[in-house]
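Let's start with one chain on its own, the form predicted on its own, as structure tokens.
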Amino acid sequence: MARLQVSSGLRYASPVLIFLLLGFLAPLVTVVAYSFASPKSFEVFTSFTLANFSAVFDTTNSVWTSFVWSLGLAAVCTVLLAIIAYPIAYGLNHAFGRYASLVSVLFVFPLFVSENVRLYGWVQFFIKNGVVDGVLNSLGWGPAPEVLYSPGITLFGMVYTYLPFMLFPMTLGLSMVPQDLVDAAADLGGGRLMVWREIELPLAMPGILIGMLLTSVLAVGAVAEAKILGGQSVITVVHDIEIAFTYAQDWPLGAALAVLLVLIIGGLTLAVLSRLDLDRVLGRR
């Protein structure tokens, strides 16, 4: 009876795999098969409906903005913080060179602090009687207009927590773009507006694609933003899976909307990444 041969990388892999298979694959299988559930019920592997993905897409429903809030603010801060973080990345390599994306690691800091305390921080900021209210009476300005529980500062929290998210690939992918060959093609006689057309930003591309879809998958996930700084006044996909787990008791509809937003989320990442020389990202070739 032949013996079935198991490589050693595969034997030494299982744990792993095991592990992935059992955190990862086994409440992904359960999300889905909830998804299919009677709505409003616990009879997950026994009933079979696609009642929950069409209350998603009833327009008598609202459930279905949440989605077009998060995709487009997450569209809106991807986009923000590509122009915020490119010209800054930039500047760091030119300043830094090769220690650049050392330098840039600096702005992951905040990270190690609570990102609810880090909004929190911005809320005592803005709120009337707050630092700039403050600021404004002190200098018989006036109060301060009201900015707070609104879809722009929720923009504006989601620009200022994922900052670091976009800086820190951009910055890698501006510093793969090799110093000689700007100067060559300027030598040649290249305008600075077309070496950076032709030249710097096609071989960025990879750090500033990385660092937008970084940025968008966490951007349409965010849920503390819109709660703290937004004051709810945007519902975001996530807040309503939230609802429907916990105060609806409606597991079936939180997971048709869970298994969505991974079918977005997925697509996207796919789609980004088929667009990637990954051996050349990770310095390969």
Contents of the next structure:
Amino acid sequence: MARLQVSSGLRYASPVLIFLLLGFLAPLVTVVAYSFASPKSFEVFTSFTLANFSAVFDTTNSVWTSFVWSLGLAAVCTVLLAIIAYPIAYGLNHAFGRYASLVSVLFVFPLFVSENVRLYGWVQFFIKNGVVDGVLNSLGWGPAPEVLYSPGITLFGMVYTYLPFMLFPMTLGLSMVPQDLVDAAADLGGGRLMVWREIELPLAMPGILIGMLLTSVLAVGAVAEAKILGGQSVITVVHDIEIAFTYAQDWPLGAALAVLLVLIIGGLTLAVLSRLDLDRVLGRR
Amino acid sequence: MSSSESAVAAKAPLPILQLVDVYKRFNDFNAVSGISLNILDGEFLTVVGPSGSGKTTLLRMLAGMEAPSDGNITLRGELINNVPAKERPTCLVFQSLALFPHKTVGENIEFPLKVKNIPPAQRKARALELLQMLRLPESYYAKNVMKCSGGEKQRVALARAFAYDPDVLLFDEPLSALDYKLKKVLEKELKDLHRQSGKTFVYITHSLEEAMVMSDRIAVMRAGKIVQIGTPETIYANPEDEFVAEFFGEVNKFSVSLNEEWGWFSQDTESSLTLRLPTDWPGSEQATVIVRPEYMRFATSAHEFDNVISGTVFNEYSLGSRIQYQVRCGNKSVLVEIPRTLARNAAPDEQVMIGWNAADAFVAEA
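Rather than the form predicted on its own that you just supplied, could I have the structure of the form predicted together with its partner chain?
Expanding to the full complex; the earlier chain stays at the top.
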């Protein structure tokens, strides 16, 4: 009897465990295995080579540039979002009063519409004879400057798409700063900047870091903005992975790119999460 | 400590803070409505009142976190209505203590010194001094403030307030979350600290006991107004009205009316009763006679006290050094409280006579 006994925790966890093993771990193992297969082959689990990884880091090859673009755009996008979202998050907590929920809804609302549809909307907005150009032409101030199909508009699209993912964790983070502490710091002689640097910012940091983590992870994986608004003036790494798995039929290269991306994002996530006290953020303590 | 000695010696009661007809409105609600108050230099003033009586709003106005809607607040004769908290020589100890959770005990205490750009070595020296003053070990300097116990946090908050070196320390019920025993210890420590520092303390609480133990003067607040202000003894022995009397401990109340034939007359008890009142009652023909349980005594004859009524013992409650009896006189329950050394072995339902002297009662408008 004793040998057959399984702890009740394991028994109850087993459906989820099996689901995760089959649906999550197995594909991941397959992708990792593919990244070590001979280039442009399907010899998974039967061949072993590091050629795919060296192809990524080969400077005569252009694949590495997509990594640089993705990481660079994600970094700039995250920093811009932090700067843009902070005042809005502060306003939602302290300034907007009874309009705060309305403002929140306005920021959530676009999420109900598919991202691609919204991006095509922006194309209509900026395209030649589109909303901006048309209005300016009719006023005699045209033509509007050409902004579509550039790295800049790609960045704009990313900032636009990921704003809610920065804003709401940040708002939560700022709401975790007790007003008493801010009042006390000011009462003890602290000026506005001092109180912000010493009290508000460090205490809101968990929310800010989660926002930055979410947006940077999403932004590294961004592809639609570069395709639709950027018009492929920038090839992001996810776009490269897609190409490798489809047109190029080079699954091992695509798998190697995917594995590198997972390592970068996983490393970033672990680094940030190790600095965070998730229980405090979620109000469990 | 020469400053504290001279403060005690020359206790010239000069007001440090003066409030003249101060109002604070929130929308249509008067949180504070027309308070005039002199807070004397070096005194320990406690403001007591039930929740919602406006005492916290009053304190926040003194701290500079709220501006009065009307009236004037002056500090040593200078108008400070709109002087922000950080520019006032006042420091508020919050109910939540408002310790900075991401800083160590030492960093918390040093915060006001850091604000003043005092060099780190001097800051640390002062922080260690304050730790000693508040009886915390020096090793706590580097301790995570959230790992301190409730009483220790209290002391850290006090040390931080003293590091700011304010003239007036304001307290917003900082002891309310602590257990009874620790509260008793800290109440006395706080009073000692007041004596030692010679600073002005303004303390807010809804606990009568805290107010009694610590204060030089007590102000009783109700619905945004100060009902009575005076020494703890005055307020306890001569409450202004029923509200103050009841707020400061248990009372027996008899409603009386003036009758031409019998004098002051009460129908509260089983048989109608003529009562003798303290002679100084100038009020109207309807009144309430209030007698504290500890002024009630068991009587052996109907003439032992000015007023004697009869009833039956219903129950007894032990209060430690004192014992309280509930005596039923008709529909009226009367509490009699006597020292344990005088305890009587009252059997339930025993017929007794209880009484009090007129001078020990007080009378309020009905």
